[in-house]
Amino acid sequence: MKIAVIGGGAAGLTAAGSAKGCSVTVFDHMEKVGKKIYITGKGRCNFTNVCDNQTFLQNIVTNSPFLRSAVSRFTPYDAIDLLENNGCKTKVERGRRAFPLSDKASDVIKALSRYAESNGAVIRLNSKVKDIVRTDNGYTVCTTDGEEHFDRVILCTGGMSYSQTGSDGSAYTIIKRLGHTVVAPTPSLVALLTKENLSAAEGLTLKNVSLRTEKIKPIFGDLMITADGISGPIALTLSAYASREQFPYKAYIDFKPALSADELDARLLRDFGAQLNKQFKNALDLLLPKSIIPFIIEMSGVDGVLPVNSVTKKQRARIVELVKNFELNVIGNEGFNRAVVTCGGVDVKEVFPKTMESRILRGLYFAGETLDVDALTGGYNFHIALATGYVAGSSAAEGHNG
C-alpha cells in the first residue's frame, strides 16, 4: 500500500513512522524538515506534558472531546518511548514539561526522522504539493516534481502561525477542494496588543496577577507590559481562550489577586497610615510596581501632590477599584508570525476521532495542526501533533475507520 504523507512536521513525521507496513513518502515544500520544531519551547521543544488525560484534556481550548481517544492511544509515556527509542534522551521538568535531555530540539526532530525511515518512508525535500486529486482508487499527487498516484494521504500541513517555517496555510485551498470545511484560522498564544500606550512599563513582569474578560474567568499567573500592549504566560493563555472573539474587547489586569477589596483598602490604609509625610503619588511604592503607578495615579484622578491624609474613602475606591480591576481594551493581537499555534483549520465533525480520517473521502487523513484544534502552553499542542499523527499513520496503514 502506498501512502502520501504531506508536511514534514511532528505530525508527518510520526505518521510516517507509524504507517508500518507501507510504501511511504513523504512531500515537504521546505530544504530541511522540522522546521517550526527548531523553534518550539525556544528551541528546547518541550515535546509532552506527563499527566493524565483527564488534566491533558482540560488543557486542549479547542475541541477536547475530538482529542479523547488519540490522547488515550498515544500517552506522553507513549510519546517520550518514542524519542528514547529512537535515540534522543529525555527528561521532566517543573510544570510536568518533557524535554530532550540535551535541550536541543534538533535531537527531537533526528529521533523523529529516524522513526519515519525506520519505516521505510522517503522523505522528498524541496517538494511543494499543488494540488491533490481523488481518483477512483486512491490519490493523485501533484507537486513540483510532477504526479505519483497513492493508494491514502495525510494531510499534515500544519496552520500558519511562523510562516517562515512552512506553516503558510497554503494546504487550506486543497483541502477546500477536497470537500471540506476550513473553520477561519486565528493566531492562538499570541501576546495581545492594546489601545492604550503601556511603554513607560514595558519589560515590566508582573508576578502572581490575574487577568479576565467578561466572558473569560481569572487566569493567575504572570504577565509582561511590551511596547504595544501585554504577553507572558496569562496574556497568551487569554489569547488563546478569546481567539475568535471580536476586537477591541475589554481585559482586566488584578494586580492584587489575594486580597478581596475590602482587605485591599485596609492595606491602603495601613500603608497611608505609615506614610503621613508623602504625597499621593509617593505612597504606593509598598504596593505596586513603580513603573504602573503613574497608569493608577493618572486613571485614578486623584492628585498626585495631595498628602496621603487627605486622600478620601471614596478616593480610596477608586484606587482599590482600579488595582483590582485595571481595564485595558485590548484591539488586535501580534499576528501569525508571532502566534505559537493556530486556532482553527479542518472542521473535525467531518474527522472520524478514533481514526482521523475524512468522513468525507475514504482514504484521507488529517494530523496535527491542520486540524482545528489547539491548546495552551505546556506540551500540549506539540502531544497532539504526535498523538494524532500515530493514530492517523498506523488507522492509514490499517485501512478502517471508525
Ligand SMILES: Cc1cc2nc3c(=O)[nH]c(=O)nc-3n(C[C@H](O)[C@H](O)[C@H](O)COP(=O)(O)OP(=O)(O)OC[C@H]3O[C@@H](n4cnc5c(N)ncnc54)[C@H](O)[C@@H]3O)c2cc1C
Contents of the next structure:
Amino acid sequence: MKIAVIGGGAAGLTAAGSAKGCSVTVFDHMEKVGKKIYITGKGRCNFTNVCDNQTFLQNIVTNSPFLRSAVSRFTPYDAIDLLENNGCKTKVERGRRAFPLSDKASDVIKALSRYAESNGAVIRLNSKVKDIVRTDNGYTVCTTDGEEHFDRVILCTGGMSYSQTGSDGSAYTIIKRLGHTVVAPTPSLVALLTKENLSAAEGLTLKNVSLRTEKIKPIFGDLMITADGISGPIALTLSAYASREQFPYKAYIDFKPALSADELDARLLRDFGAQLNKQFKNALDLLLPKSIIPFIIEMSGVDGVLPVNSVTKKQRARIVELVKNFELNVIGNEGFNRAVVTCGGVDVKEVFPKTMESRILRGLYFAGETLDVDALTGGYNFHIALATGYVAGSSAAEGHNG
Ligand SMILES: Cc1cc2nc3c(=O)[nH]c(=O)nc-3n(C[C@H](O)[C@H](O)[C@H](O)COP(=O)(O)OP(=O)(O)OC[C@H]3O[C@@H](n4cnc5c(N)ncnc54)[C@H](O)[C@@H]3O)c2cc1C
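Can you swap the form predicted on its own for the form predicted in complex with this ligand?
Now the complete complex, all chains and molecules, led by this one.
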C-alpha cells in the first residue's frame, strides 16, 4: 500500500515510521524536515510530559475528549521509548517535562527521521503539496514536482504559528477542498497586548501572582511585564483559554493571591504603622515590586505625598482593590509569528478519534497541530503530534476504519 504523508514535522515523521510495511513518501516544502522542532523548548525540545493519562487530558485546552484514545494508546513512556530506540537518550526534569539528554532539539529530529527511515520512508524535501484530489481508488497528490497516486494520505501540515518553519496554513485550503471544516485558526500560548502602558515596568517578573478574566478562574504562577502588555507562564496559559475570546476583554492581576482582602488591609495597616512618617508613595515597598507602585498610586487617586498616617480607610480599601484586582484591557496578542501553538484547524467532529481517519473521506487521515486541538505548555503539544501521528500511521497501515 502506498501512503503519502504531507508534512515532515513531529506528527508526519512519526506517522511515516508507524505505517509499518507500507511504501511511505513524506512531502515537505521546506529544505529540511522538523524545522519547528529546532526551536521547541528554547532549542531543547520538551517532547512530552511524563504524567498519567488524566493529568495529560486536563492540560489539553481544546478538544481533550477527542484525544483520550490517542494519548492512552501512545503514552509519554511510548514517546520516551520511541526516541531512545532511535538513538536519542532522554531525561525528565522539573514538572515531569521530558527532554533529550543532550539538551539538543536536533537529536529529537534525528531520532524521528531515523524512525521514519527505518520503515523505508522516502522523504521529499522542497516539495510543496498544492492539491490532493480524490480518485476512484485513492488520492492524487499534486506537488510542485508533479503528480503521484497514493492509496492513502496522512495530512500533518501543522498550524500557522512560526510560519518560517513551514507551517504556513497553506494546507487549510486543500483540506477545505477535500470537504472538511477548518475551525478558524487563532494564536495560542502567546503574549498579550494591553491598552494600559506598563512599559515603565518592562522586564519585571511577578512571582506567585494570579491572573483571571470574568470567565476564566484565577491562574496562579509567574507573570512578566513586557513593553506592550504581559507575558510569562500565566499570561500564556490565559491566552490559551481565551484564544477564542473577542478583543478587547478585561483581565485582572491579583498581586497578593495568598491574602484575602481583609488580610491585605490588615497587612497595609501594619506596614503603614511601621512607617508612620513616610509619604504614601514610599510606604508600599514592603508589599509590591518598586516598578509597580507608581501604577497603584496613580490609579488609587491618593496623593502620593500624603503622610501615610493620613490615608483613610476608604482610600485603603481602594488600594486593596487595586492590588487584588488590577484591571487590564487586553486588546490583542503578538500574533501567529510569536505563538507557540495554533488553536483551530480540522474540526475533530469530522475525524474518528481511534484512528485519525476522516469521517468524510475514507483513506484520508489527520495528525498533529493541523487538527483543532491544543494544550498548555509542558510537552503536551509535542506529545499530541507524536501520539496522533502514531495512531494515524498505524491505522492507515492496518486499514482500520471507524
Ligand atoms: C517556539 C515554539 C516552541 C515550542 N516548544 C514546545 C515544547 O517545548 N514542547 C511542546 O510540547 N510543544 C512545543 N511547541 C509546539 C510544538 O512544537 C508543535 O505543536 C508541534 O511540533 C507540531 O508538530 P506538527 O508535526 O503537527 O506540525 P509542524 O511541526 O508545524 O509540521 C508541519 C510540517 O508540514 C509542512 N507543510 C505545511 N504545509 C505544507 C504543504 N502545503 N506542502 C508540504 N509541506 C507542508 C511544514 O513545512 C512542516 O514541516 C513549540 C512551538 C513553537 C513555535
